[in-house]
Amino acid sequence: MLNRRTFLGTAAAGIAASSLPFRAHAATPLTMQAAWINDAEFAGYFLAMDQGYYTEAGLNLEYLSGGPDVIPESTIIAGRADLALTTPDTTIKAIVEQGAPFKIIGAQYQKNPIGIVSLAKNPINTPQDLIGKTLAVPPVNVISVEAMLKMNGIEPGQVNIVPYAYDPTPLVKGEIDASLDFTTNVPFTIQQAGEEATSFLLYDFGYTIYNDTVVVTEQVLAEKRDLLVAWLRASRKGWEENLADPSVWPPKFADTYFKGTGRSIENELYFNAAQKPLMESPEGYFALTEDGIEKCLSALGEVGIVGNTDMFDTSLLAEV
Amino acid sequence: MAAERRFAGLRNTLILLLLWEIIGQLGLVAGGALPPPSDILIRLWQDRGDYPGHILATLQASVAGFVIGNVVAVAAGVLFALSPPMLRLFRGINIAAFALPPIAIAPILALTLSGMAPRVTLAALGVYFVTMTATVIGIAQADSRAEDVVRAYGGSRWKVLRLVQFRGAVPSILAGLRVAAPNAVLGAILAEFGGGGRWGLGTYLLGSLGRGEPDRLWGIGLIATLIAGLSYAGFALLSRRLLGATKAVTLNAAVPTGKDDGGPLWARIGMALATVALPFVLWWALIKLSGAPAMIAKTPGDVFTYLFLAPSAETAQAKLLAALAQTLPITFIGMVAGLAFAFALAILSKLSPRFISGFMPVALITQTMPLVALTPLLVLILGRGTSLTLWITISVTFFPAFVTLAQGLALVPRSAEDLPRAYGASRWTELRMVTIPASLPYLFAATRLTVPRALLGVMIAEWLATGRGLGNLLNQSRGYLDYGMIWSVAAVSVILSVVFYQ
């Protein structure tokens, strides 16, 4: 959908490019692979695209949505995208075990939004409450849950883990006691179904990792460093504006980025407000602080994924 | 008589819908997780703004896949019909195309291809086998007298093909296209679900799943069913227009075989080896052609190394064997259950055609409704144990088996049925003495059809509900970026399906 703002933005960039034919980085293509289908998790990028911040920064950004069969890391290995939003556990595991040439250059979520969601009438407030209960976990996240359980002295066998097939109905109906999902999202759905939800973050019980880490290959980092810095700058601007008041932007994307996703704008508003505290950092959005990296690595170390600080490159953020 | 039958079918369907409405309104099933039809329709109307974009995307992918798949299938069919050795050589590939479980292939396609390509490929894979088989059979059944006439007047091999064989094959090909069309739609939707595009019914389904609103999910299923049904009806109409006649749904249970013309032993062994090797060569060639990097795209050699030679081979083998030990027993039980259900239905269709004509629309919905949309409901009704796996397996296996068996039963000579009747035998005795023995050959054909689908059903249940076996291993491996395991599971599930089929 082309609205007036992006149209003007594109037109302005076009004029700029034609009047300055030798400006090499005018609208250089760059492709990003997101981690999931369009929802508020990516609102900051949508805002920056909508407002032409990437174009202003000289980028012609192509945005690829994700999905259950899309492994974001695969897309950058295959060269179909320059950067990807990933979960740091899989990324660092791939670097350690398969020698994958990845560098983490930023982190969208300072605290991983993944947590254990349950109904208030059958509340699960701590890992200990999970003992003897049935917990639905997407197969790709079992690694994270088992890590958190281990850190809290619980054997995986003490919790009945079943697959989570994207639909919260079994939780609402009491077929399962809890599910693992984004705490920024599912509680809203549960409220819609007429129940109260309660949740806790894996982060608050020792599994202190980032999420939606910004990952590039070493080759892209070497060849497109300036573009990546420009992307970080424009994306940060988008997130700052989006989260300044989380209720402003999601409705504006109702006919563009959020059209026909099957989700409601109210849901995106809830999501947007809930994610703000998980993204904020004194050093700005996408921050990779010494403390944050240390926490991430030590939590992963507990489950046998032994990474090191070389896997992170904080120098791009320093230039932003 | 025909009008009466049609009326009875309509009436039974209406009764079923009414029952469904009452059950849904009262929330009798799974605490109200089964919505009444009226809610589904209201919801469809409310969501009407969302649908056009998704339907358009699904149609684009399925039409492209349908065209590509069928062009390849007809060309291959002609080649195989003209050259039995080629047919024998490609037998391995043909069986693999028939047996490969789409849920194991979808992640592989998402890894190696981009954009619309995975959707188009999965849609094309869904149509290839049906049309190829229909072409081979159609050409083989051409009128040999007409062929002789063309030859007698000095017509070349090509003329015979063009004037007689290909024309004679048109009804069969059209029947194939009819069955193939819904397959293309379902293939496209499955790839959309996983592949991370912006539009498509599969994408819409994924976004809607997280909302816990069954009426929306059923609405999407209904639209998918409608598209699949319309594409089927469209080709039925086309063949009626062109040929003035239409046939019932038919399925070819058998992969056509080139007749073995004897020859020296070494030649036959060589052919057998080549048949087995060709699918692997094709796999290897596709990887090389796609240019996907070695870390994510594994060749047969890479998978062998991963499973047998690499330092981690022992762990990988142990994981795979443990998963197989969970998946295989239930696959066999599910296959038997699916066949038994299909057999019971086929017998029932003989005894009470009216019941079946009311049941068929429901049966067709179970074939086109995306299972992922039904899983929450099934989990609530059946739990996450063996019974759920069995029901999912039955639901994906019974339909082709039922069609094959019903076809077989319909072919029982009337005179054979009249004999016991003339001697005053009861309906049941007649069934026991004549109909069931006569349908046994079709039972074997149905069994072959059922095995690969049973494996598919079990893997779906494992993926969505039980968290065991191969289906779960496939998904967990994605979380570990364990590409070797992803490819191994896909390869093992295809090889198993082929071996069972044999």
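No experiment lies behind these values; they were computed from the predicted model shown. So that the term is clear: the rigid core is the largest set of C-alpha atoms that superpose within 1.5 Å between two forms. Residue numbers count along the first chain shown, from 1. What changes on going to the form predicted on its own:
- Comparing forms between these two forms, one finds the smaller rigid domain rotated against the larger by 12 degrees.
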Contents of the next structure:
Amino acid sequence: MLNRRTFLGTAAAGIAASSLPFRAHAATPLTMQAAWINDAEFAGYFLAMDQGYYTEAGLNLEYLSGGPDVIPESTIIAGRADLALTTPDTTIKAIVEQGAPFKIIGAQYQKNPIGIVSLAKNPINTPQDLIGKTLAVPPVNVISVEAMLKMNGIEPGQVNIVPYAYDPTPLVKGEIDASLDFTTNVPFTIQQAGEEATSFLLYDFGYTIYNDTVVVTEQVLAEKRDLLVAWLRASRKGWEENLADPSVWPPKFADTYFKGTGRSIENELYFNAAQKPLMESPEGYFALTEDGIEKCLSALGEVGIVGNTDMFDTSLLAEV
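Mind giving me the form predicted on its own, seeing as the form predicted in complex with the partner chain was just shown?
Next comes a single chain, given without company.
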């Protein structure tokens, strides 16, 4: 995912007072910090809350929505949440550089949904197609794009990289050739503007990192292991049901979880269907396979973030 937030060393940094909790009544409290505002990225959790799966698992789940001012890692460091969805680059960097006591216990996206988006009438289908073209990239993601280019034998100077502000208007107007954005969402926005989009994932060209990694502190892992397993079990059930038919559940959340976001249900339907192949794994949702972990660590190493397998704990998924 685009790196929409950066971990800060102070525990209180980035905790937004505007985070909205949703509760499911059950025996034992557990608080979850989402990575972004309420959209289809979190539909499986909404379904699990709506259908009482967390309650059935013995949890009283408090769900905290995210946003541009929310730094998930800071929320769990401050004790405001028990678990958070994060980007693995920020989490592992915090472990390496700041000694943050984090463990990754699952990964929602097996393939990170960030990719290169272009117009179908002027398609950019491979990294090689970027040579001599103008690519808009959010400043925090330039290092990732440069790593992907390097992996594919392209020098950064061969591509004109300009800043991107999460607005596809310059692409639609032809002011740029492509942008780095969410392949699960932005093509729909471009379609609504009257153009067809095409895209490819950085993941499919070497930058093989997870996204929405499930992160806890070592203390929470030690003290609430059973609750975390219960959360994984209920969340997996929610995602299995949601993605069995991606067209069913988003309309049901129009007046609840998705209300007030300014995005259409048609957008959420597109998002929900687009994310399904990026989340699926033969090992089930949230899988952390040996191969997947090694690929993630290898890709992060290309941008100077050197982690190791001890930063992951795969044992909880074995109990789900």
